[in-house]
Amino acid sequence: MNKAALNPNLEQLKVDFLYHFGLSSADDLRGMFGDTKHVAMMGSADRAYTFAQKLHDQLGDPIQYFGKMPELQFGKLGKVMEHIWNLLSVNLGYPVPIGKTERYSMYKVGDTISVSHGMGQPSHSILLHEVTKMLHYAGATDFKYYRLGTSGGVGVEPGTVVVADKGLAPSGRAEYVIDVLGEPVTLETDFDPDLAQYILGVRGNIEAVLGSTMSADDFYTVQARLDGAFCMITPEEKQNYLQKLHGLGTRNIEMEAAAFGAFCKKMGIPAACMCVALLNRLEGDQVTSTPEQLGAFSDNPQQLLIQYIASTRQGQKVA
């Protein structure tokens, strides 16, 4: 991380409350997260849990839990039982979330954080700010960020993982625009090219391609779908738009990559975005795959990241 990009106002805070995690800079963040090297982010809490479980089962990484036994006082029996249950779960090899879970669910397995970010760029942006501050207070170094998710493919077959070279706005431009004091500020959205190539180099039997990822602040209208509650375009206009995006190098559409790329580039954090296509949007809007197929598709980006993490530990030289 580029320390020069870090907000200097943080130095004036006696305690920084990481509200959405239920943690603060007064906690032992160094002991909890100081060894973090990988932060895997995905939309749903279920996926974050599943990925944490796979890290433990496939790489043998230990599941970590930092809860403390509450004082045995009247009215706290429920908290005591919850703590005991969490300890039992960890000992049996099941991940337990750290901190609050109202907005995000975060797990620590070995040197990796697996955390949900919700749906859309605003939700993901909040997480990015707080997890980055958390790692700063923890003294973590040389860590990388990854987003794992699902998407609509643009000219790629279902099951294909798109490793993004950059995030695109719906205009097709490689930019993410935020408002600062009511004025628009444009940020660059390029992902780390060396990291992307390294990940592609360890893909093995997983179908994966390099391409741009368009991000929309909406699932239906902004993504040029014809199946929303209302529709403002014709089928011909939809097809022309998607063909235009494809011609610009776009290979999938989702709802977080541009903001993710912009944040990581500004903060100097190496990052990769790996989203599997659930369908080819050039052929339709509805996801028609079976639950079994969708489960296999969703597993692809997770397995790709696990293969990458394993390869870095083995010191493999990847072409």
Given for the second form:
There are 2 protein chains.
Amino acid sequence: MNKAALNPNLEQLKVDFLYHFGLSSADDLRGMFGDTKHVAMMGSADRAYTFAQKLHDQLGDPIQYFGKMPELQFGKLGKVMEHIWNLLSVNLGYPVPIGKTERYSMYKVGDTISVSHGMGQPSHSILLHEVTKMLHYAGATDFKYYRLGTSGGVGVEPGTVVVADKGLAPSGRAEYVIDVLGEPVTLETDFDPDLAQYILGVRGNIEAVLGSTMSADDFYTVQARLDGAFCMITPEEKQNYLQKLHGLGTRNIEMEAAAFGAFCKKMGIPAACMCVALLNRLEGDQVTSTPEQLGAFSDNPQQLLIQYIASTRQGQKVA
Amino acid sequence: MNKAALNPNLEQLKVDFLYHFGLSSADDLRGMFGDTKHVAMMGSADRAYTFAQKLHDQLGDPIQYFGKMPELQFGKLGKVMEHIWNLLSVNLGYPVPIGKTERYSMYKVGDTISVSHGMGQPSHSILLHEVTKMLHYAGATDFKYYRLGTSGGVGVEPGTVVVADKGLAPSGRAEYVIDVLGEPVTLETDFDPDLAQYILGVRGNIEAVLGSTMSADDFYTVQARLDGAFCMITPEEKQNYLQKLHGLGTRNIEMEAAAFGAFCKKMGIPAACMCVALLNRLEGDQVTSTPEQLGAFSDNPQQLLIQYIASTRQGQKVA
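Form predicted alone already given; the form predicted in complex with a further copy of the same chain follows:
Let us now look at the entire complex, which starts with that chain.
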């Protein structure tokens, strides 16, 4: 992270409440997150849990749990039982979330955070602000951010992971526009090119390509699907639009990459975005694969990141 | 709903996969949702569960569960146990979600759906498309949509519910802009004025005001908070911006109202947006209330909607 990019106002806060995590700078963030080197972010809590478990199973990294035994009083019996249950879970190899789980679910396994970001750029942006402040208070250094997601492919087959060179707005421009004081401000959205190439180099059997990722603030209309509750376009307009995006280098469409790239570029955090195509949008709109196929597809970006993390460690083998 | 607004392409779909619900038009949507009159949407799964329970406890509406006993085979023992557990829960008064819970959590109690929409306009828009298609396939009629949320107040005290007359963009204009084929299209964002007045009329002891709700695609920068990971504005610029919004009639800032209003207006669905202020942004940025206070605050919009639903039924009393 580029420390100069960090908000200087943070120094004046006595305590910073990381509201959406249920944590604050008064917690022992240094003890919990000071050693963090990798932050893997993905849409759903289920996937964040699965990825945490894979880190443990395949890399042997320890599942971390920072809960403390509450004082033994009658009114706290529920909390005591929860603590014992969590200790048991962690020791049996089942990850336990840190902080509250109402908005995001966060796990720590070895030097890696696995956390959900919900759907869409706004939801992801809250997570990015809070996890970055958290790692700053924790004194963590040299960490990288990754987004592991699902997407609609544009001219790639289902199952292919698109490692993004940059995020695109629906216009096809490589930008993310935010409103500052009600006026649009344009941010750059390119990802770390060396990191993307390195990741592609360790892909092994996983089908993966470099391409641009278009981010939409909607699943239906903005992604030019014809099957929303309302529809404002014709099939011909849709096809022309997707072909235009393809011509600009777009290989998939999802809902987070541009904001993610913009945040990381602004903060000087090396970042990679790896989203698997669940379908080829040039051929249809509906996600019709079986749950088993979808499970196998969404496994691909996770597996790719595990192979990358292993490759950065001397002598590390993926089990 | 205005049937003419509905996407005519839906008629040509053999089966419509409501991907983010884990349901499809091949399910018995008519049996499950045909009688729906109210759809209450809120950010988190926890709140959707709580609201479902309140509907049952305070209005006596039956918790509905549509699971079927799986075939008795060894490989399905887990599913059988889950089904028995769900039946037990529902009979003891604990709501059980319908469909998958990876993205949204949906409950049905009497003629009301209680469902989570995640954070931000993109996440909420997916829910709006899919729940509207679902109710169309279910043959439901004369239903209304509500958003129950939390927000930063602008010149109102914490605990006050703002019933929105319209959603505003960060510019202060009453509009929601979506990209169609990569070009911006502006949608109107006003809510049903009669419904808003009716709801205010049944507020009883709950502090509630009519006002405009500004929707931001971010919690930090776009809402002019000074405590994000980065900060692009001065305290003076922030104060001037919030005062400008206040002068335009803004009484709170959150992340969904404008898109919600735009969708409902476009589809001709009567809708109301009721968000409680957790703090007064003219006085600060951080949410510093205790968990108990926050719980009491976020109870207010739920209670207001329960009072409204009761008032629409002859002889209904709130317990």
